[in-house]
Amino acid sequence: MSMSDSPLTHFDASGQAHMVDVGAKAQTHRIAIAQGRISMQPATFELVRHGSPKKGDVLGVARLAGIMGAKRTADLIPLCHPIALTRVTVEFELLEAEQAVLCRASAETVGPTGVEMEALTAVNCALLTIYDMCKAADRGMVISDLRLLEKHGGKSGSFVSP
């Protein structure tokens, strides 16, 4: 198989990387929702459902670092475009069986590229605050099971992980 008729868009002919042109692309309304996972010890479990003095709403400022991550994915990601977002919304579910959080992020525009590295983005970077803020009290956390599990729109359609 030539680099010409590879899966993988982001690179020409030659195997060079490249962001890819997006131009003559339909304006389509385009959304895409991503989760993962932070598990942790059972006291720091409790210290993120009530809060503490130390650190406060530490979900309410992970879901602030999410919308901000999914507005800034194109200066993380070398060959992601730009893109002027319509919608971000962040999620938390508590896990208490499970002492988790969820977290589930969903990204809109209407352009001629999709968003599922926005919402994939948005659900690391309120992980990552979730670590960031709780490190103190865990330092064993763990950041699991990222994965999209839906996108909406633009030629190739529909996805909707299984």
Contents of the next structure:
Number of protein chains: 6
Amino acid sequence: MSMSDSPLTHFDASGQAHMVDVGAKAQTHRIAIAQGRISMQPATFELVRHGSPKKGDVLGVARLAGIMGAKRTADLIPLCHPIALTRVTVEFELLEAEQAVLCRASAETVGPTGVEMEALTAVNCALLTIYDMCKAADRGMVISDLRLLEKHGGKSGSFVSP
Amino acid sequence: MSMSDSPLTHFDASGQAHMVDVGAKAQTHRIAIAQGRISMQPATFELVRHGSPKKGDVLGVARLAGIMGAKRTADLIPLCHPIALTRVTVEFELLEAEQAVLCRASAETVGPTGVEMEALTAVNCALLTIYDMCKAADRGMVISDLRLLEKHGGKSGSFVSP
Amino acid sequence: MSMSDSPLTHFDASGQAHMVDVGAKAQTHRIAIAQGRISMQPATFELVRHGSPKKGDVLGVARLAGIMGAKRTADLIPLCHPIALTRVTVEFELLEAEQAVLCRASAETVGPTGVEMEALTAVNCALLTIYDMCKAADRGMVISDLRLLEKHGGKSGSFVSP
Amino acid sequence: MSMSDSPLTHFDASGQAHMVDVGAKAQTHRIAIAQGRISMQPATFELVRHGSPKKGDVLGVARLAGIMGAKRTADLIPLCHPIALTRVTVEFELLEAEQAVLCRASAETVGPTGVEMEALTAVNCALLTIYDMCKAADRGMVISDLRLLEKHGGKSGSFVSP
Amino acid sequence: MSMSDSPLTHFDASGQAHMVDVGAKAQTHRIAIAQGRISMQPATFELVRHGSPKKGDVLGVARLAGIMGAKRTADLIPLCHPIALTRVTVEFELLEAEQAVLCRASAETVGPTGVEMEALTAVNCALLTIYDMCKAADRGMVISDLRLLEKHGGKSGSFVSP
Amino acid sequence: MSMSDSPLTHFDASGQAHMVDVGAKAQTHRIAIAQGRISMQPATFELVRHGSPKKGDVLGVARLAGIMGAKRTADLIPLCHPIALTRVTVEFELLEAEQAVLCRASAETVGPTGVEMEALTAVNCALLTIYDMCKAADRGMVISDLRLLEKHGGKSGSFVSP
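The block above covers the form predicted on its own; next, return the form predicted in complex with another copy of the chain.
Once more the chain from above appears, this time first in line as the rest of the complex follows.
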């Protein structure tokens, strides 16, 4: 297989990393939705569940960390393009049966390249912040199932996680 | 339970978020090791495995993203203290049976507070970068099992993941 | 009042913070002008007034801090959109009677959302820098009257401070 | 007055800006407390007062912006030293009579230089964030009375605002 | 010569620095190519030449630093506009006769202002990173001949270095 | 030569990049001085020479860019440690015979690792800013002779450029 056929688009024909050319791509509306979860001990789960401005709003802090993290994506991921995000949302769901917090984030832009990394980074920063805020109680929390749920817009079309 | 007994140390007695006082804590050597993995399709796994300066060194780029990400932790995690890291390492292992890449990162400092978040952020940024570099080939990759393996130094003593 | 009628547009219908959707808003020319002042002791005022490349150009440093600060707005204000600023200016006026420095900043873009926060952040960073540069002489300086003077462009129309 | 006697310590003897030498200063505990307020219309004040995770927690978001802003001080203020903050707090008080929100922030470190700018920046970022979150309802809000309340530690001794 | 005729466009008519207005300029494709070199001792040159994932890939690390540095240009150069880069490349050539590494970088955007500074910053960050990685062996390395090779797009037309 | 004997300390024994361990190194006073120059056409040189708050103070802006750039070094150079700088200075000299501006920067810290990269980055950012401010008049300016002049402190002892 010659390099020019390689699906590793972040490398040029001689295998060198580059920021790929998106200058000729259409300015279309693009959206990506990502998801992940963090599992914890039952007592930690209760602490998170009862968060409030009075008792300590873990998820409120994590939501902001996710939104702000999405804006830092191009600083963190070496070959990502800087993107003018037009919308970011971060939501949480308490999974009682699994003693886990599910985080789902969406990112949107109108531009020449997709926002998958922005949505994934938002989830990541939100989940890491939950870890940070609860770690004094529970250092064994585990982040898992972090992945892209769907993305739309752009030449490669839609992706919906099976 | 009164708030002052809460294990959510990132909130004060009235439940408000703050950056906790570490001014009186001892300046000790602190180390943390974190780990996570990213699973992918067999063809993607082959692309990563055969990375090289000629063909595109996915893991080399991801390693740098992890190291640089560790330095940005206090920018990303709202209540983290800025920390003068004295060492960061990021390693990968190819898990053939699971078609996954395992990432392990360590962070160290000599200071008044721990570096768990720095090690976790390093793993995170490294794995997200692998996702970014391979996503044109495989948007269904999944990051999982992201957690703290061990930490040493500091008043709360050592933690070793069971 | 239902949440969807709330003027707090930075929260969704369930009260959660989000970065609001500007993807469908028109790309128009937008400008905002903000202003603030810092009051000081007469001797400090003289130091600032006589600033020069030979004696220490306080206002020259503060102007740059304002311009550069405007570019960091989306890093600082959690729910602000990243914006491609097309112009930033920062001006000072010495208010002799009040022994104060007045700062006025303008920010402009062509895009889907306004630049009020960029103009306000520019003023803020400029005034804080004056404080920083003069604080060894005068720690009692006070910043006041920091507000939006006017903004134009966008669906909500013009605002001119009464 | 010769320049070497100038209280503008951020300039050298020939009037050029520099980051002053703190290498020989004692590593002492330093704390600074700053304060400011934002005035608004009665209806806006009610929106802020009734903030909650259900209705939109304006002050919760602003508190985080203040804490995170303190960590960015050396990025924003040109001649500030980078500082390893050991503690940051941000508090709000609702001033009913004035229809204003008072913000008070403290910053601490153990190091060779003071943290006045960090405390002031925290207040600033918190108040600007309140402006941002309420501006759709009230563009005429005014930030005022932003100043240092007190600082302790360091060779120049304590300062307490009269 | 009146100031309005000055070629120093970064200053207004009264000589004050500002971020110039590009709001009315055409959104055109713009590209800039810059170049520079770093000279070193023969033994250091051999270390760089034989870089590989096994022995330490100096140029791979430097390439990433260049690409990421281009994205930080507006943070570093006070009066630069933030720019949505659409492409960045960084290449190296080993100049055997001169015992030097030549770095060439290109930056592209579709927008109202040029990307000369982004290309130059990419070269700079790449060469500084080579210095950093080899400095334990050779502190006498010298960076030279850093300049713009060509730029195209925009009202001022093309520039090609003679 | 085995890797463990390699002078490329930024790579571990298997050739992987890492941030080297400085945790056990002595906290000593460290200083580095770097230098570089930018050559320009005679007319451009005159513009820079006559800079003033009235006509546009190119060197004043460039000095600040250098100082602020030094603080961003660990963000730009992938394997650099974050460093608490205690002092930064940036000076310029007009080289009439060569129609060039010479920039010299010093950086200092009290810590476990050197500040060569901080001094070099300061020079770099200052010279690039001169380029930016004068480029409308002269795109052919060339940066050269950028190198470390001397460094002191630390186990490897002093280096003075021959």
